[in-house]
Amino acid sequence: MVTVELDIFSGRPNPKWTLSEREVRQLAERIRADPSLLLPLDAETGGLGYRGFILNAEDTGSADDWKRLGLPSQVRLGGRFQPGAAESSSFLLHTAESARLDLKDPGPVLGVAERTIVETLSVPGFAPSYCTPAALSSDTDFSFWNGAAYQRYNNCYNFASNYRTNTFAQPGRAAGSMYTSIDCGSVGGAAERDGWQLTCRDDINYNVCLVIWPNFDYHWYRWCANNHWCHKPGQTAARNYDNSNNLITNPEAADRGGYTIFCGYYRGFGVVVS
């Protein structure tokens, strides 16, 4: 049995309802197709107001779709910072329409949640593109990168590759053919010569993306845990927030300063850079 909790209140208990077997099966299919929809219970998914859904699965002894997929007993889905889950969030919200909620007038509450879900889709750009299975490192523990002995010597390309070289790695240098200009084609092409690819790998993927400050510089982001994109601007510390101090859930919509051109997404794992 799966219970849905609409995480939206601050003082009062959140509205809850139970999914039907058919709704559990439909939700499980969505999660099977995109496991990144699920977030840990302590994931940052919004502030006051709509923060997504908390799913509680109770083991009733029968074999249901939730149990067959080995899904966790408590998990989060959706929220203001997870635009990629908007469609599944709408599905969950609509399951409340036929449920008996402990609210005198649930319409306005459900309406606020629905409007927020729609707003997450209206941010500039498109939802990030992911390949699964994905390799995810912590979105908060950057001790591997931020130590005094190596922070200055590793850059955004090192971080994207999850490969600390202490050489301020450059796209294409490991392959013997670096980029020749600061544009998507040249920098992206050099990264491809290092082993990054535009298509998904079958085994495991680091999901990274490239942006350009026209004619001056390039920058890379990498998808980390909790649906956050992380990066390391030059010699500074690795982080999970953008120029406006907002957690990065969509690098296409993040505040990137002068890096105004979004080139696209690349996939790789174990790519050697230098």
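Positions refer to the first chain, counted from 1. Fair warning: this is a prediction, and the values are worked out from it, not measured in the lab. Basically, rigid core = biggest C-alpha set you can superpose within 1.5 Å across the two forms. First, how it differs from the form predicted in complex with its partner chain.
F159 is not among the residues whose C-alpha shifts by 2 Å or more between these two forms once the rigid core is aligned; its shift stays under 2 Å. Core-superposed comparison between these two forms: CA of A237 displaced by less than 2 Å.
Once both forms are overlaid on the rigid core, the distance between the two CA positions of S138 between these two forms is under 2 angstroms.
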The other form holds:
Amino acid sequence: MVTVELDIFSGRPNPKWTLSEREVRQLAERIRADPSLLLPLDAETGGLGYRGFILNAEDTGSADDWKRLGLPSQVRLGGRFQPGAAESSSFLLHTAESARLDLKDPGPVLGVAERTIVETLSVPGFAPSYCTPAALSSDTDFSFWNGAAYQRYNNCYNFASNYRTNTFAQPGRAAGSMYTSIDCGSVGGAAERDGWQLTCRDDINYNVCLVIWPNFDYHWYRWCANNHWCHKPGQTAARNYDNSNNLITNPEAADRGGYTIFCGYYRGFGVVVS
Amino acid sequence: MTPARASLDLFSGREAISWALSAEESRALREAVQALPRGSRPIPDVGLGYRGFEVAWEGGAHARVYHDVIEYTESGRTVLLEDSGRQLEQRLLTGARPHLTPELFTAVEAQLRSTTP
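Please give the other form, namely the form predicted in complex with its partner chain, since only the form predicted on its own has been shown so far.
Then the entire complex follows, led off by the chain already shown.
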């Protein structure tokens, strides 16, 4: 059993929650892909305010992913000085959304943590980690998507998957089990059932990422040529710029309108969607 | 076949929410569109979020409504129209209300009010 402590308060006890088996598995996959995410418990991760997460693994006797990987029973992840952990920090933060926290109003507290995580990305020298070899398509020629016969019938998920089905593809539909709510876990889980992975493939990868307009909708971006991220908002034209008309070099910092929750990156190639 | 269907162009991933219009509302909406003066501004490329309403009449006529701009297509010909009072958009928003959750309606209404024409 793995519990997460959001290290954010100075006087009050920090909020804590327990990860589901699935969340533990997802977290373990992230750590296996990048063991440098973990820091010693006494690492310097910030002063007042958000200082990352403390992970406590309790040995319940059963074999779980945490134990299988030989991970420590108490360890830190994230904080103000670990921009490379922003993606996994966001993932952990969003596991709190479905947990019962001992807070009267968790929204503002989680909001502070989320803003700080995004701010860590502005640390000079940080660049999102991509999986290579990568499958890239043009960041300027969207003629495959923007023709009158198919633009209206393909959405962000089609574009991210580079699969023009003319069905407004939905995560999980090809696998026979769609998402059941609009949050990172449900939509991301449905995409995983379609074949998207949280870790890099050995051969070739589409690098895509998922964002959420809480409770209402989801959206996907795909990494294209020239270090730009491209996307197709619904039935509109595919493009390489955000809602502020800026070229997208970092989807975590792009103007995404109401799609404020950044869920994380997924990898795949030849994923079938419908 | 219903005389017309309206839809809300809002989502990126999910299917658009659409609903059938009554014969009377279909006719009234079409008359209201056809009575509008010509405009010159196109519908802006918004990206993520509220992008307006669409109405498709039987027979192929089609309108996109975003704030005070209407793009109306009939018999294969598209014209830009102007609705300075944004009455058409408000009428469609009101018609959408029974088809949206209260939370989504509030979110759409807020985006509709906050975006600059």
